[in-house]
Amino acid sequence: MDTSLLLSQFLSGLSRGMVLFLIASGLSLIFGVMNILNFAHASLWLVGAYFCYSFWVLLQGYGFGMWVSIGLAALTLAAIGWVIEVVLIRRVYDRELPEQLLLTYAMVLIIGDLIKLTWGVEDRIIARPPLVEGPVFFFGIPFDSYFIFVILVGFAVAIGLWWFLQKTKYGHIVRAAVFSREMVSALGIPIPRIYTGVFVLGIFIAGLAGGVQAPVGSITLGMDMAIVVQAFCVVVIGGFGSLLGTLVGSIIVGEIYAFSILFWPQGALVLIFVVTAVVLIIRPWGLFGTPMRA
């Protein structure tokens, strides 16, 4: 096998992957540290492609439009969930995982046919600027330049999310949310407060990766749907509620993805749900989880 073609799939993987974890850390944070089941949050990433998509429509006669309609559509999204966490979300913290699948699926019913009212069903495509244009070529090999910008917002979300988790007032106080709401509440710090600035920031990073994935080909009806499994086998793998898990996990189905393609294209997703499964059987809170989020 030519080593030129592993790297190339290498880095398709790893490109892949940093789309995914861009999905799936929000999808991770919001259960870890608010033990919600958000069935929506592919849905919510695909409203941010179109979203972005229309950014890009409006801006389109200025040639930074493109890298501002992924930051317009990012903030948008971000508005979007606070709304959804204040009117919804919030009414179900008690509640049953069950419950909570059940209110986030009727949001995806509720969300494709809003898409279908606003945008239409034909597929949209958002044209990449000059910058972006062509390859880059690693050890003589052509890559797609626009996925380099994929792979770097995704370890600078990565590094981002670590950093305000690990070294930030609030993000200790969201870290000791996720242990015991009570001992923070008795300090006096609104519980409700804290959860909507986490689900608010889940749903900016789904828009953000929503507008980073637009540009990577046409935007279209059921793009959540093919990607939401994906996500959650990542958070599965990695184990809920842990960021580095969610990151390790995107990249081992990224990669496991692009080689399927290359070795064994029928069974590229079926590589990943075995993969899945004897994680789980193996450790049902995943590889860096913890058994209480089992």
The other form holds:
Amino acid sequence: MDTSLLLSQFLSGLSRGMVLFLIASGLSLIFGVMNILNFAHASLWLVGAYFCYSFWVLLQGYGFGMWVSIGLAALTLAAIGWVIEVVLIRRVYDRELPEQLLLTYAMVLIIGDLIKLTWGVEDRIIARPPLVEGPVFFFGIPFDSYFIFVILVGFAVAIGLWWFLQKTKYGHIVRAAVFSREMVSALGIPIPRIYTGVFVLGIFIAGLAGGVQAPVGSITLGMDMAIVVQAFCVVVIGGFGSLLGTLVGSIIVGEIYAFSILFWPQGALVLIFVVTAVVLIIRPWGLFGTPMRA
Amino acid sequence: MKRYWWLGLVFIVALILPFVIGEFWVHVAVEILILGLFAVSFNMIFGYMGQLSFGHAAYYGVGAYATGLLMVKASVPLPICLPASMIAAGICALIFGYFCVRLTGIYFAILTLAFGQLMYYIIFQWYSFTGGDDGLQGIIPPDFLFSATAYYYFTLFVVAAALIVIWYISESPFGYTMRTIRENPDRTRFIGINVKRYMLINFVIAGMFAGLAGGLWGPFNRSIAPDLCNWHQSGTPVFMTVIGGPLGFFGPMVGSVIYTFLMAFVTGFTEYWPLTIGLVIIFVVLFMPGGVLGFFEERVKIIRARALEVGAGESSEKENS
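Could you please show the structure of the form predicted in complex with its partner chain, as a counterpart to the form predicted alone just displayed?
Starting with the chain above, the whole complex follows.
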């Protein structure tokens, strides 16, 4: 077991973690602010990947087609997120937890079938532009150059979200809403509009994640099912509503996966759930969360 | 007991059912019974204890695998396999539940989900023992239960017996303690009840009956697969309970009838069953928050209230004249 192999495994874990981060950050944001656990988050992520594919087919003649498609997919998903929030989520703000969970779970089933109706059952593959087609070499070890892009997008979104939450007025309102909705509302800020904004932002990032995921490999029906539970694990490990926690949690889960593939292939997914269960038992609010809302 | 005369009626209808309907619908009826028991056991945690388990399929799957493995690998007769399924699922629920009952609300839901997925991946990956994603084939019930009708009667009696036991548990002091914990765990602790231990016992009992349901499933379906443990499967009893109504004892059973019947009907002419049930669930969540039973109870109350009003109105008119 030499260091170069470990390094390449580390980088692949990091890129896997970054995809998870892009999904989980929206999930965590929506739960932190709206207190709604969105089961359908990864389903919308997959819709983003399929939209990216469709845009790419339309723009196939252009060299920049794939990059534009990723952005268009994110924007399309933001629009879809807005419709879902206004039509469905808004109606269950003050319902009990199980009903909210069921609503988003029902969305998983509906979205899954709508994908099947729209894009059919065959796998979709995006041919990458030359820039990210081949491998790059780190100390003589080949590494998928597209993964570098994935890692960069992940960190860019992390920094962007951090800047939004810490430095802008709306970010401050969102953070305040995590602590006390009543107080924010009492200051005359329309809570439903904040909720809609947060939901749209979360789904936008999910769409971006889908777009970024699309060229990684083939886009397959049912990809969302395994990912959504792993995204829950990330959010649990990091702590609900904590951006830093989500980032650390994603890297932990990504690396656990990458390294157990190396040492104990059958145990990769089992190990993720063991770690999640241990964190939930010892620190239910996660590594970086606050016990306030536990 | 006079209030429950209709139960006897339902049982008599269930007894003569196979003479009236075709073999396909007998299969559907077996499915209704097994999944109904699964949903009722889930509702011991959800309706009576007030916690949402999103990993209840783990115990259903363990029960199914206990019976499946014993029958296929050791040729143990089915009547011995079923108690073994309950014990295996109970042990599993004891280990997982020990940690789960320490949490409540969303954390309880996620921890049960995590344990459910853990069980799923163990069964999925442990190829040499469980057959991995190939599942287990050739779980053939004994000769006297081979026909659909015979297996239907066998399931009917097992499920009916299980429901009676669960009914007695839910109406016992223990069952009412669970309701107290649901309403206010702090006050329950103040009167000297070990809340966590009670919750754990309830969790284990619920897991055992889920295991029994799972044990019945294998010989009925002739094969089992790791998907029985997956989180979609955990969603099924949640759907049934919400459709039927979580606050009545028979709500999950009513939900199972509606869900399974609808599934058999819809899958007859379209593959888009998830889309259909998804729309049904959204409709129920948005417009019938108490489930179907809750909805009808509400209607009955309104009709009764109207009848009373009319009666009161008439009598006051008489007084006036």
